[in-house]
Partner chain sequence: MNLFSNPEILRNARIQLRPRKLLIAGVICATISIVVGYVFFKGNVSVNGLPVSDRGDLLLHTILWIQAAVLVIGGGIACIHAIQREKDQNTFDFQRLTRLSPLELTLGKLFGAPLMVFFVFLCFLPAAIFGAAAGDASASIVLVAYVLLILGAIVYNSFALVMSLFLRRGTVTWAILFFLVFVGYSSSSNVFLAAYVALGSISPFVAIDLVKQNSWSLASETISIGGRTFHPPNPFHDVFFGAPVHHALVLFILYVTILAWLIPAVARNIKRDPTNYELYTPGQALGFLCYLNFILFAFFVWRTPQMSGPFVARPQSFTPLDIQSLLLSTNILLFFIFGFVLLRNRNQIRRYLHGGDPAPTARLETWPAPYLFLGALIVGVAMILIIQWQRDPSLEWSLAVAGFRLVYFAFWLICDFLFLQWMNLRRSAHPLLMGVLFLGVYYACAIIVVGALHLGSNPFTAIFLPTPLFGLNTAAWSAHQAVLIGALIAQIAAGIVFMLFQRRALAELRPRPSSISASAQPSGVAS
Amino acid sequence: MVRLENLTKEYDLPPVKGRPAQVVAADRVNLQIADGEIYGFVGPNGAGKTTTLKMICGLLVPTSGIVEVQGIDVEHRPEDALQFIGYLADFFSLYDDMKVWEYLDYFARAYKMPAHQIPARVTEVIAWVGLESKRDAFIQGLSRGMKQRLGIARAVLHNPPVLVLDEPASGLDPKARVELKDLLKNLNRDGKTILISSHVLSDLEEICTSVAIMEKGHLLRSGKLAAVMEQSTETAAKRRIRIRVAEVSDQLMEWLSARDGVTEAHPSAKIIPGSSSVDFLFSGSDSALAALVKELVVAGAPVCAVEGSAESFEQIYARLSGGEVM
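Form predicted on its own: give me this chain's structure on its own.
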C-alpha cells in the first residue's frame, strides 16, 4: 500500500557558528506498509516522524528517495496519489462558526465529490465517527475529543484507503483516548490502512499491527509489532527472572550466583505467607533458562514457580532509543 525507498529529507539552516549547515530530518528510510495494517511511528520529538508522514502525504518534497502510495509516485504524480490518502495533522484548525454537518459538506465540495452523493456521505461519516448527536452543533462547542473525531471524519470523507494520523491522541483525556482507539480499530476493520504516530506507546501496543521506531531521522527497528518485540527481547542483554521457593537459603543464593548468565541474584520480599522468591537478571535463552530451572530442581531446591518479566513495548522502546541504528 505504501512504499518508502531511501527516503531522505535535509533542511538547510542559517549559518551559526558551531552548528551544522544542514539537519537531516529523515535519513534513507526504507519501509513497506501492507494493505490493512495499523502502522505506528514511534520516536521522541525531532525523530523524523512528522517529516516522514508529511512526505508520504506530499506535503514535503523529499531531498532524495521515493514515496509510493498504491504504486503511484507521490512526488511526481501528487494529484493521482492524494486521492488515496486522508491526513490529519498533529495541529489542525476547524471553523468554529460552522456546524458539524456544514464543515463536512464544505470539505466534500472541496474534494470535488459529486453533489448528489454529498448529503448521504456526510451522514454516513458522522455516524462512522459517533457524532450523530452533534450533527447540528457548532464546532466551537465541541470537546477536544469530539473535534478530533471531526478531524478524522474530514480525513475519511473522500473514502481514501490510507489514513495518516499525526499524534491524534495528543491532549485527549483517558476516556477520549479509549474512544479514539475503538474508532481506529473500526476504521481498520472497514478496510483502512492506518499510519499513526503517537507518544502514548501503550495505546500503540494495543492497536498496531506493525511499528517503526525512529530517532534522529534514522529507523532503529521496523516490522510486525510481535516480531519487533520478540527480536528486541532476544537481543536484550538481560531479562529479569523471579523464582518462587518455599525457603531462601544461603546455599541457594550461592548456587544461583555461580551459574552462567545469572547476575544480581537477591532474595525478594515475601509475596505469599510461608514462601519467598529470588530475583535475578538472566542473559540466556528460554532453553537455557529451562535447563537452569531443571538443574535447580534436581539439586533439591524447593521451587514453587518461575516467572519471567516480559518487557512492554514502552520498555523496549526506552532501551532501543539509546542503542545503535539498525
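Having displayed the form predicted on its own, please output the structure of the form predicted together with its partner chain.
So it's only the chain below, everything else dropped.
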C-alpha cells in the first residue's frame, strides 16, 4: 500500500521578467493506494504529477508531509522502502554504451539480488519485454519503444510490488502503446500495484482501476474510476442525450431547441454513414425525458433510437479542470 499524507512540495521558479516566483507543485496531497490497483495520475503539464511520483520514490524530499510505501516511511528509511519500488522516469536515458543484458545485470546486482539468480532473471525479463533479439546489442541502437521497454524491464527487475511509471506512453507510436498497455495489464494480473501518470486520458481510461485528477498541485478528485465518473455525473445537473433519427432537418433542430430543459442541441458528427443523430444536454427526470420523446414522435420526427450517452472520462476531466485538456 502507498499512503500520502499532506504531501506538499514548493519550488522556487527562476525569475521571469525580474520577478521571481514560487510554485506549489503539490499541495497537501492525501491519497491511499490499495494493493493491486492501477492508479492513474491525470493532469495537464505542470500539474505536479512528476513531482508527486518523485516524492513517492524518495527522489525529492517533500517540503512537508509523509510518504509510506508498504508501511515504511520513504524519507527516513529509504534503503528499506526502495526495494518495494520500481520507477521509470518521464525523461530518462539508459547507458548508451552498455549492452542490453549488461544493463539489466548491473541493476540486478545493484538491487542486491542473489548472484546465482541474476542470469536467469535477466533472461526472463528480457524475454518478457520482448527484447530477446537485442540481448547483446548496444543500447545506443535501440528504438524509442525498445528503450521504453528496457526501462520497464529495469523497473520490474527486482520484482517490486509497487511500480511507479511517469508518462510511460509518451513518445510511443500507437503499436508500442498497445504493447505497453498489455504489459501493464499483465503486471497488474501478477499482483503489482501500478502508479502511472499521463496527460493522455484515453491511455488511462482503459487500464486504470482508480484515478487521481491533479491540477496546479491540487488533487481535484481521486478514487475508483467508476466512482469518480459517477460523482461527476451526479454533480452535473444535465445529461447528454443522443437521438438517432432517419434524417436531421432544420425543423427538428428548431423544435428541439425550443423545448424546456434542452440546451446545446446540435447534429452530431456522422460516425456511421447513412445514420444521423442529434446531441443535446437535457436537465430533468426520466419521465420528463419520456414525455419529450413521446412529443417528438407525435410531431412526426423519424426517431430510430434514444441513447443517454455516458459522459466520457475525457469530458468529465475537461469540466473539472476548467477546459485545460491536453
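Think of the rigid core as the biggest set of C-alphas that the two forms share within 1.5 Å after superposition. Numbering follows the first chain given and starts at 1. Note that the coordinates shown come from a computational prediction; the quantities given were computed from them, not determined experimentally.
### Message
Aligned on the rigid core, do the two forms place the Cα of Asp173 2 Å or more apart, comparing between the two forms?
### Response
Comparing forms between the two forms, the Asp173 CA shifts below 2 Å.
### Query
Quick one: once the rigid core is lined up, does Arg221 have its C-alpha move by 2 Å or more between the two forms?
Comparing forms between the two forms, the Arg221 CA shifts below 2 Å.
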